[in-house]
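Shown here is one chain on its own, the form predicted on its own, set out as structure tokens.
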Amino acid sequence: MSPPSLIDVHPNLAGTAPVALSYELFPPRSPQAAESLWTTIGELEATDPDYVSVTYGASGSNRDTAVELINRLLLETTLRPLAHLTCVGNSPEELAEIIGELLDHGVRGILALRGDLPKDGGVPASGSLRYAQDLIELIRRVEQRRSALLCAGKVAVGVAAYPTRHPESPSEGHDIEVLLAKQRSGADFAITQVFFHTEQYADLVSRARRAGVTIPIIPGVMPLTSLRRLKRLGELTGVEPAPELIERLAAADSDAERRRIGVRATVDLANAALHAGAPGIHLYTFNEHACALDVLDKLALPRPARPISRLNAIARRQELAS
């Protein structure tokens, strides 16, 4: 019997891992929205997140503005973009071109998504990709062809995970099978869709681990401060937000009180996920920074130590923007 390796003898050589922090942004729809977004980007950059995800419309409907935003993030900020990419309605050739373009611009993280099916009930074009699993495999093929170009930074591929049953899925068990298939196709991590109840993240992770899913599952948390947004997302996900939270938000007599209630509920949700072993927190910002930063302030996440040069660069950018 061979002796144990040094790694086995000293399992905690690296100490406690820091908690990852990330945000989601979407491309602006107008010049006014762009101005507001860049104010938000400056505020979020000051927190030194590990990455920011940039959404991508169904069938690439806002591809140009998404790529433009990603390019500006790469060129004008210290932020690392995670590019969303959907596959429904696009051929492998079209998607391979887009993936190549993202990599050429310096993107090293892609969130591979199926995307929404046509709203008119139509069938996607013949020859187009149908599932996120297909897109993952395509990303890996493009990456393999460019392996020499990527020696200083391989591609990290993320996918979506569902704390509650996907609206089109027959069961939660099926959702876990899909997540496992994505892992087998080459996914590196998963980010959950929004959830509203503290036990849902832990339940998802427990079911996923029992099925053999080993990749990090990062909880996606939305600031629970907008009554309208809460109700709308409840309709989309099929999961009702906590009735008592809805009642408290509706009864609040000011925006400040509503924000305080919502931030507290969001912090409770994020802390429940962290207590269940979440390796990070992904905040859905809706291109607004104030509530996201309120949540972050109250979470006090253990973050990695950054080089002083990087922190100074962020501070200089803040000074120039002010």
Contents of the next structure:
Amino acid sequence: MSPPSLIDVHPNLAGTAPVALSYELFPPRSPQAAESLWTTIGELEATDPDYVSVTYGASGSNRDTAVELINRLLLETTLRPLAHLTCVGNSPEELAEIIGELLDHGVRGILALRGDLPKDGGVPASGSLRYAQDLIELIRRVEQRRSALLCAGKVAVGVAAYPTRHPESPSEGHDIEVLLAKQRSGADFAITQVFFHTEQYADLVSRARRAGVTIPIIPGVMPLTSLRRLKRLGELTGVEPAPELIERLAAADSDAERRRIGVRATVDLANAALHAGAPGIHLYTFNEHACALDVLDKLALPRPARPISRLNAIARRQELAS
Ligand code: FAD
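Now that you have shown the form predicted on its own, what about the form predicted together with flavin-adenine dinucleotide?
Whole complex next, starting from this chain.
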């Protein structure tokens, strides 16, 4: 008799896979902003996300506040930080130093980005890394030098993916080639830029899969409840806001109505992405928890049951913080 095949002895993995949940935060710009951010962090921690990402100013100007926020998250919360890092604004030597510092503090996830180019049209300093792909390779080199220290968990490297053409890219096809190149250089997962149309996530994933991209692509969704913010976002990212959303927000006659519209639009985007097989949902929060929690309430994500000890740790930390 032949031994049972792996498939026969393997536990049944059919059924709904858990969906990852994550939030994006940015380092506070003032003591008041820090205070309200920590209220938000407490509220978000109670939802037990898989990680929270912390943005990094492409000018390198908020390096200290970003590292400080990441350290506090590691020391004072149960949250796992995903540190954004950009090529723009730092020399390769400085970047290697920051990566080493992050790893030494216990960070195990880095989102490798090029960063937005200076608005004044200035070119990055000579010798600086040109593309996110170069930063992935640098992270892997720093990691390699610490491989014996990382036996209990290697570094997960994430990258940006674009449901609509990156403003500097010649085509969506080129964006997919870049994503594939980032995967080849060692990216483990991608998080998408914001998008406003329900079919755009599925389109991106199917184009990426056809080209050979196999890494998870996590949709980034942003509850937009203010016209001003929506327009500003369009300017910053080059992503054209959906005209219907602009019209509906403009016609709303109260903040409550705008919040309802913004949350509903985000839930629709997230549900369409989940329907297309998204392995997680990444919520851009603007350091505010109310809309993110509204979205989460309406999504009812299949989430893994957490050990009671972890939930107790969260509750204890919240008690201490209050
Ligand atoms: P890249 O992948 O390097 O692409 C940049 C441009 O170069 C693209 O047009 C691409 O087509 C082209 N390109 C890339 N590689 C090649 C190649 N080998 N040959 C030819 N062309 C190439 N910005 C911040 O400053 N701080 C943040 O914290 C931050 N967080 C973000 C988080 C997410 C999830 C996303 C989606 C974006 C974030 N950004 C952030 C914005 C990001 O930095 C910008 O979108 C930036 O313009 C491009 O970054 P990238 O990592 O996609 O760059």
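Residue numbers count along the first chain shown, from 1. Here the rigid core means the biggest group of C-alpha atoms that line up within 1.5 Å when the two forms are laid on top of each other. Please read these numbers as outputs of a predicted model, since none were measured by experiment.
**Q** Superpose on the rigid core, then tell me if the C-alpha of Ser91 is displaced by 2 angstroms or more between these two forms.
**A** Yes, the C-alpha moves 2 Å or more.
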